[in-house]
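A lone chain, given as structure tokens: the form predicted on its own.
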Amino acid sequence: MESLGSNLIDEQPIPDLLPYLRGRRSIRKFKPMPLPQEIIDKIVEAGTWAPSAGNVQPWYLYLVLNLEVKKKLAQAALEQHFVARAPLVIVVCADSSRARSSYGMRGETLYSIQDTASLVQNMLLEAFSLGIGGCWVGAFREEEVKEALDMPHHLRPVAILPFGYPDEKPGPRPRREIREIVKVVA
């Protein structure tokens, strides 16, 4: 089946997606070796192309190396120590300063969640295109991860994104169907 989207800097068809959304799984276990710049920056600029209210893009992002640290979020995410194993931990925050300015309370409280959702499974569904596995972590205690690396008090965690090899292979989860989720108002 030919995609009906096109690349809009060179009009070629897009591939198909969807076999990326089915293959994607959360990883929670990694092999123990360093991923490269190049493969990390990759992973940064697909979160960068994430849509955003008003183009307001109000993330900031952490990327933790250090293991003392790395601990510490393993500790804040409820005691989830395969986030410690990570060779690499991103932070993604909301900047509510950023939100705020272009939306009020709605940008801080909502339109910024969106926001960084958008920018999260843009980097997983990247890191999966490259071989590597991530695990979109939300259990944690904020202020625990705010002290871990000194945040100022405009930035708020709302994702922790351990990222390395796989070093595990899970299977597909059960999904809704789709005629339970879908009302058709015509």
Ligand SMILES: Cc1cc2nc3c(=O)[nH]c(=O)nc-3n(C[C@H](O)[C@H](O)[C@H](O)COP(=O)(O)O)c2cc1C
Second form
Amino acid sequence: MESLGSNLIDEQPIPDLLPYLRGRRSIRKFKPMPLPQEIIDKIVEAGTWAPSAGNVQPWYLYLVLNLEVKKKLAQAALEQHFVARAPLVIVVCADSSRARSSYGMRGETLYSIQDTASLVQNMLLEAFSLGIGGCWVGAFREEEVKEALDMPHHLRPVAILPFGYPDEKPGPRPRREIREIVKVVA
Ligand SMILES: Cc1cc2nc3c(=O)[nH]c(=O)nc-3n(C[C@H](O)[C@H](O)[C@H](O)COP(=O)(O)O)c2cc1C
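Hand over the structure of the form predicted together with the named molecule; the form predicted on its own is what we had up.
Everything in the complex follows now, all chains and molecules, and the chain you saw is the first one.
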């Protein structure tokens, strides 16, 4: 479909994102080369442009490069060893004190999870656009992750994101039919 031209950045129409959204895959095999700092910076910045309730931005990130710590994270992630083989592992945390101070319980239990989820997706998409693979790892023992990173009480780890140059090219995983998940209310 032609762009209507209403969304311009620096006078340039932005492309339809759908082909990119279709093309992103979870990557679990990485080449061992480290990621350039410029790429890490872009991935992190992309996360910060995510929407958040009241613009509270209740997130905090650990950028883990240390192999021993990565191994502890892989262990905490129910022995998902590919986590330790990623050149960069980002642990995304929800900052409950920030979230609570603006919106009470709803901020802490709902918005902070939604806000950090949108930060995660921004980072995965930015990484993909730069040729970097990543995977959203949500299966982990929270206390073990907190211990591995010596995390303060007010932070809750919500996602572990291994990143690196992809060493696999998985095909798309099936999606549910649109008609199965949509009800039109006219
Ligand atoms: C909340 C959440 C938790 C996930 N946890 C894991 C996980 O622990 N390990 C893993 O390998 N993939 C995990 N994934 C990735 C999904 O398996 C993957 O996104 C899904 O199968 C669709 O594949 P695609 O990302 O390639 O489209 C998780 C994804 C989400 C959104």
